[in-house]
Amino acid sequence: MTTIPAPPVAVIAAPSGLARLLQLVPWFVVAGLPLVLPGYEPLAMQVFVMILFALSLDLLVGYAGIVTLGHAGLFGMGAYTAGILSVHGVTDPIVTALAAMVVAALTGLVFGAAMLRTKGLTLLMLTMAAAFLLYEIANKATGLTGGEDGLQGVSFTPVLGLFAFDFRGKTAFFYSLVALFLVFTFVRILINSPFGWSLRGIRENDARMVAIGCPILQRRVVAYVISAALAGLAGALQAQTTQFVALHSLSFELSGNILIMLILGGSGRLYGAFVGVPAFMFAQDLLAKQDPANWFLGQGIILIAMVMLAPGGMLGIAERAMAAIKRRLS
């Protein structure tokens, strides 16, 4: 019987002692920056939160080939989790965090089983009927969800019972980054696993994969439930931080900007996720400064040419100078 053949030994193979540690250098250096940057946290948790959000949409869009314009509607699911467990007296910001999970895991394969069957433009299509579907229950359901006003009166305990969350937003900043490292580090041990390549064997071609005996409708659906119980997490973080819970978190303008966010820094290479999050959020807020009235018009043509110029995002530029550096070298 045919079999997978095994990805590289260089590509698995475990980084070594001084690897690991030098991969840990940029998070402390991330870690220090309310020592720099005092006053950012709240921005900085906003970057992570989305950052977290964008790395479960990768593992769709970016490994998986799963794309999905409803993404927010799992996010939302989580915020809206965390956030009525709240109201209603369930207040320990890790307890509503693992509910959020699993509730929004649930979701995704509820929705995962019936829409992977599809593809192309008809998953695309059934993806947004989804959300729209979230969005509009939450809507109605305003005594659960507050509906257009959002739900209010949302509160937390402190974090292991020591952090609270303060109006500084410290306890938040460190609260969502440690959170992202571990997630992090969860999709990278997923996708250089056997599951992961398989992932994107049937992201290239999933007919060589069906006559190889790989159930690739199953996979897929396992991918979606992770991806959803991770944007689970993301939504039960902001509902968390902020204290609030909008209607906005099941928006068809969230998933299409976290989904821009993604392809602006490069799907499929986990990192685009960090580049392409606040590239994005940061240019929003200086095209916004600059002209209020037309900044969409600004972000439309900066788009278009990353998407025209750079089809690999922001990374793949880098790799592509990389690349031309060494063979200039050799």
Given for the second form:
Amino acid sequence: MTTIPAPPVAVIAAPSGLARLLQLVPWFVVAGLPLVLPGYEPLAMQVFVMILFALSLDLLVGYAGIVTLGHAGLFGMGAYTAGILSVHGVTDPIVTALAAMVVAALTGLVFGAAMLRTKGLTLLMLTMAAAFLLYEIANKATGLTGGEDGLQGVSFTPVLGLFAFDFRGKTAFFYSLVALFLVFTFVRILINSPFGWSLRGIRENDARMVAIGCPILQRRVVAYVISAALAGLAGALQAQTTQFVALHSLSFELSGNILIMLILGGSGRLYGAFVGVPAFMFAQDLLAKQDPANWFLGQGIILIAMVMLAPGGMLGIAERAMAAIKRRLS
Amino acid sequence: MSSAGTLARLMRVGLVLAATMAVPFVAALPASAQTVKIGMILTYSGRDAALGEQIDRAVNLFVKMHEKELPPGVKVELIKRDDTGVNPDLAKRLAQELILRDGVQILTGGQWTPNAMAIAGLTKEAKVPFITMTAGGSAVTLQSPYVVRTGWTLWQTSYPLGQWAAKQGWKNAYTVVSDFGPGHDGEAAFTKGFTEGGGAITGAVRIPLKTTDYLPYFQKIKDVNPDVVYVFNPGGPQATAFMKAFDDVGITKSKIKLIGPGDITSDDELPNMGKSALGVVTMLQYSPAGVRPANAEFVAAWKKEYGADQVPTYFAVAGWDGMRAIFDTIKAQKGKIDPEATMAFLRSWSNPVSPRGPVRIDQAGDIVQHLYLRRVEEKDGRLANIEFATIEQTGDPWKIFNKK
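Alright, leaving the form predicted alone aside, put up the form predicted together with its partner chain.
The complete assembly is shown below, putting the previous chain first.
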């Protein structure tokens, strides 16, 4: 039913000690960015938050085969949890982030347990409906959420009592980078665990997984709850780093955009989020600057071209290129 | 190799390295003290792009016509950004980037109250003057000492409108507003004015901004059958959609009167509304049909630049006066923008010959202006907002009532 092509199923060999250290290099390079490109911290931290969000979605779309158009619902729950707590006096970033994860996970459990009994288009519609429901509740509950005006007066105490959030975004930059690193490590362990492999099995052929005795509904719900918690964390980070929560964080537009970013990079590839999100957001930043009035057009053309010409996303292109080179050489 | 040669090579490497490191810092400095960078955040895309376009056109026209008046060697550079509509978190990030990356010395635009609130909060720390043009929520100017407003507030239009409605002998009113900050302000202001004059509110409804089907809301109003309906929406295409829905339900043809701030009969939308808008009474600070020499000049320049069928709206005038205030500041400081001096100047800025009549900015950072009662009438085969009474005003009523 899903039209997103599955990536090649290959076991990635556990990296050796040196390779492991080398894998940390890109993280340090990114951490040095503010020295080279001052002024880009607000955009960069937004990119980190979105990568984290896309990673949580990849767990569903890429590994469990659950395509959702309502992932912003969970992101927004996290953002509003952190924001509302801060307005009411709970202003520690780490405490509110954890609370946001719990609330988003519970939301995911309630919706997931009901929705994941269905598949395909029905499921797609239900995920959308669930997100619309949350959006309208937030829109109507102006006393709690500020409605269309957004939540005013969100502010957080310094991280660990040491690093205050400033308008230049330095603290927010490193704070969200560290969170992203932790989540990435967690997701990588998760997808290489037996649980992760059972998710791939369900994605490829759920009937056969039932036949070998795998409780597929339970596995899918667990995956959904984990993904929800991570999406909630991304939402909380967004609230903390921008000191603001708006209805946009629950919107269909965001659900759609994050799916596009993931597909652009390549879903089910773990690194797809790291490629697709920056590509999308930097292109958006650049286009919007060139022509503030018509930049959506440029973005649309790029997306159409990507979908028509590169169904596996940017990583898909890279994989095919590598395969072609290997063929040439052998 | 001699040690002197090695030293020379090392020094060369060091020099290159130092130069590379310095590039970003040099880039972050303002290009020239004589080029004043102005960041402008407006809605350039989406449903309400037409509103942003009015402001954008006014700003461009003003710069084109008045660039020569700047002190010799001083230039302005406008850096434009699209907030895509009511989108406070994006507006805030754009403002942040304009300040950090582009090094703007003045921020302007501020089309929407939620966006302006988010930007204003930022200016407190960044110390960048922010001239919000059309955000109408009273609270915007309270967010930071670096904010002034050149547009209007909902309290300015709707409180005296409530008083006027009560004087007409109308007893029952129903309020219909868009569900966001300015809508809440308008509802409260009208209610206060109307009930103080002896009227009663028989019903109130707030319609979500993104709603497109108004019929269910308006049908209920018809059933309640009040004397008068107070309406607020943010103008532009939504104003026409409201008016068409009132027409479909039959309210425009009934004896129920429609009134509101001028947003609901905005001049660029009148041709789209058609006859259903005839007779609607609104209160606003500007109508292109206003009879003032400065206005005649302004409308003529507009038509010359953008076409004979184009009219500037109150959005355009807010942008025009905003740019006038910015230019006057630049002139007063000879191109060297100091945040504190700018704010001191803006808070006592005045323009006796704005297209809307005399205006000034008060110490609270709010605009002080005349307000006009207008009725939609047909004039030379076209609908226009014809002014029939003037109310002289002294700043934002909300701040006067809530003075600490």
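The term rigid core refers to the maximal set of C-alpha atoms that superpose within 1.5 Å between the two forms. Since the structure is predicted, the reported quantities are computational estimates derived from the model, not experimental observations. Residue numbers count along the first chain shown, from 1.
Trainee: Core-aligned, does L286 move its Cα 2 Å or more between the two forms?
Mentor: Yes; L286 is a residue whose C-alpha shifts (by 2 Å or more) between the two forms when the cores are overlaid.
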